[in-house]
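Only one chain is shown below, in structure tokens, and it's the form predicted on its own.
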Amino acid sequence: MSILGGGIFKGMGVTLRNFVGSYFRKERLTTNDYSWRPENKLPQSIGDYPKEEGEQLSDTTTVNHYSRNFPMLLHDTGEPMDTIRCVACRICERECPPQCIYIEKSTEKKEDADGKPQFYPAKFDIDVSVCMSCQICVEVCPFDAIVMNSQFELSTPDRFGGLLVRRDDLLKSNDYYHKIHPQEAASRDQKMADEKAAKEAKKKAAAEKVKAAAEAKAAAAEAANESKKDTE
């Protein structure tokens, strides 16, 4: 004879007796269970992966739309931190939703790709553990420096320091970028083309106005001048 909601108590039985199992049976410590790890141990930092075929090869491997992204800082050619793009404005850790990004500005500036003073972030992390992949901090950022990795593969045995990617760790040349996300970077890099474009040209177009102003102020003043002398 069942009993009224016996399947219930007992589905509840079951998870309470893996939730306990979770904490003290050695073969239910580790939720995810890799054949290539290395003498039975868990990826000790980001970056070790598994070799062989059809695993997660490299940084370079491209994933589907469907796989949970992380952020990543671009830098241009060059050193890291002398083309990095983000200027440590905050914009994308005021936006982001669960606050996941945690920002220091620097205290002196240093000359960026185009050798323009800029601050820098001094420091600059992401905790993925908390991270939902929303790509806001994508959207909202004004300089093009942060954009989603694909690289997807982020266990680690420590579930509070190993999660906190720093500065350096985010840190991807837009190279990089490029053999990741070839359409995405390419149809990036030129509206970044365009924009500094349209910049220049606004900045010639004023100079250019300023010139003809000083020159048609020239101008008068010597007309000035020459109509003062015919009246003496």
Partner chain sequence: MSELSHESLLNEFPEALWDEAAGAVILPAVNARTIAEWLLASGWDYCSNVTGVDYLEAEVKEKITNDAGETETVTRTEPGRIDVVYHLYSMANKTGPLIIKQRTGREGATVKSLTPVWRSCDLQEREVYDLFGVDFKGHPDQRRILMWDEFEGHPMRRDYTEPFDYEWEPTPHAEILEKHQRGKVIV
Given for the second form:
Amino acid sequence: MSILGGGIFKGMGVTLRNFVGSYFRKERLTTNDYSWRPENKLPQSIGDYPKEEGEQLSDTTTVNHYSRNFPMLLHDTGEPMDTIRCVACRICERECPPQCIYIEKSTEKKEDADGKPQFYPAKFDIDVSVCMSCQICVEVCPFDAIVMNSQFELSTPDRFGGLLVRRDDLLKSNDYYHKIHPQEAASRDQKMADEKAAKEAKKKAAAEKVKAAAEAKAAAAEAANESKKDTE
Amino acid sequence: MTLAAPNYELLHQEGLETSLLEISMGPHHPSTHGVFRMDVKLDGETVVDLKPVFGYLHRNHEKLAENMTYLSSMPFTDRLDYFNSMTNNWAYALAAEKLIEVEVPERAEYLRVIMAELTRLVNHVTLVGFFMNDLGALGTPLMYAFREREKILDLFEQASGARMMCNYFRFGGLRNDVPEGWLDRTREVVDRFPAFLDEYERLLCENEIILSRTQGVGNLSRELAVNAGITGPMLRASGVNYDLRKVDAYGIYDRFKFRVPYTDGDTGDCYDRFMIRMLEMRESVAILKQALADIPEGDIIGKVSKVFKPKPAEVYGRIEGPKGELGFYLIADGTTKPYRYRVRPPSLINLTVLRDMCLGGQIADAVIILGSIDIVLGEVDR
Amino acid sequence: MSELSHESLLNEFPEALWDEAAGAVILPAVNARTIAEWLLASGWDYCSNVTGVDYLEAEVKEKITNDAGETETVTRTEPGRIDVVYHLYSMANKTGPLIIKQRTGREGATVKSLTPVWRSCDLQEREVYDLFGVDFKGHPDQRRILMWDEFEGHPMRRDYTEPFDYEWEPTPHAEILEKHQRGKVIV
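If the one shown is the form predicted on its own, what is the structure of the form predicted together with its partner chain?
Time for the whole complex; same chain goes first.
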């Protein structure tokens, strides 16, 4: 330290550099630059917010690839309840850390998208006032039935009912999922297709095994018959 | 500093009545970094007694975790020290991985180190900003600190989907791989960081006001620091070379070349604690550069089922968090839920010596001493 | 300096028990403080973690070999207890941990405070006192730490039941919570 107050002047120099520099270089600004975000995905002005009750912002409010807000239920192409993927196994309900999921299993089975009779959720409620967007339900779901939505304009004047999202409001199509999380949806579809193929291959192998066993049995029986004939 | 007792008799002779002043600083005092209270007894402006009072944010995190599965309490660890959710996740994952014995893939280990060191940068840069705020340098240093922090939080958001409640680590690895181009963006941020640190040091480290306010204030001797279980930068500022990244070498820290800054004296004051953090940030940048240079491709998570039942065992996993040793003590009893789940919070234990450091000092110094300890009430109260 | 391991502790104080399953040394109630001072003097300078563990009374089935040489399953009742666990490390030698435990009954739980030996136990023992209701004999400032002073009960005990929530209000979440409390969801 040469002169008293030298350190202070040095510091002042830094502030001056930042002040002047902020006119020329964006990274000197203390306010942040969000240019990496996809364009026009966030509401730009007050007019972009929904005006009427129930009206939603555009479908694609994805902020970035991994952004997670509240869960939604997926269904395949077709009528939502005919192609719902959820089979009400209630793993997500058990694993949900803040316990915001409420499921009631149906009493009878119904055909799912593949035509296989399955249970379905008679009730599937998510209390979004409790949900903490942790994505644990998505990870534990063995049927890829629940994924994260990116819809965040959920304000409601009704404190009690309005924040409890029911099954039919939670149901979204796979196409919608592809729109909001393209990469994730593609990889999930790929994974499901792989699993299905593996299952079918296994089934086929099992069937062939059964067939082979039956053939072998038949052959053995025939051989036995023939030997019987021989002894006769 | 020794406290000279005022001569009360003399004061009475002169017709002046005097008594000790009891002040409850907090829980809404702006300098206490949250809902924290200091019951201070003052003689004039000199601190005669000080009692930390907390628990306003207590939610019994441990009991909550004992009533849910191992995976379910992972997002709750984010809320302990909400500046450093990544390192909280890591400490918990490290303890649980001891229970289930799963191998973490190479790429995940590298990403864990990258995330932890970025978290350290976030924490230290925020702490220094708030520390200056406590000193009265309102605004400017904090704004510059937050500008840099924001860049790292953007990286977190791109990788994990959330800026602060990342919930990114899983037993045996990480939840998802980082998106395309993330590593390049991180390299950019890391490469620019030393220039910011240079500038920040020019702004603060020689400032005469800061020097006179912090040097010799809040002295903590080495013996007391060790005996009181102080950890992290605060311990190293008192002259103990103890960093779990070197001692335990958990994860893959033994592969990186970095130094552990610590003072050579027997005591540490507020300035030492501030400088140790500035130096630690440079070492974090060094680790980040090495990790980003040789991160391999590969899997992101080992083979582990989402719901598991570990064999009965007791484990204690600890890491060097930005605030100190963050430990998780788990007792498994063969069910899906931990029988006992305990967090060893560095913020809480570092508060042990708050009274010792403040006694005899000025009331204004108590504020900066608390600021230099670096507490987060989410972790103190749990 | 003696070797930093549990064996040297057990050699010095044969009355201490070694719990193989937990990897911990159980200190006898009588001279816990003396042992702690010896440990500090022999190099365990850093007490990292202090916590309590509550075990309810449980029925344990175990196989034993009786006098006739046959194995039979015997059910015995394990009395409830509270363990206070200390994790010790050595900063000077960079080794550890050594886990020591103090064991006490659930009713009128009392152990020796180790705060005079390691200052780091101060706030943590207060926390154990607050949440588990263990009385630390010799603690310099034993008060509630996280709960407020008027609070009754010890929340971390396993048989603790929540009092009536006077702030309760009907939310749609109530039915979910109720279902969870009935134990239908939690496995």
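On a predicted model such as this, the values are computed, not experimentally measured, just so you know. What we label the rigid core is the largest C-alpha set whose atoms superpose within 1.5 Å from one form to the other. Numbering follows the first chain given and starts at 1.
Trainee: Examine residue 212 after superposing the rigid core and state whether its CA is displaced by 2 Å or more between the two forms.
Mentor: The answer is no, as the C-alpha of residue 212 shifts between the two forms by less than 2 Å after core alignment.
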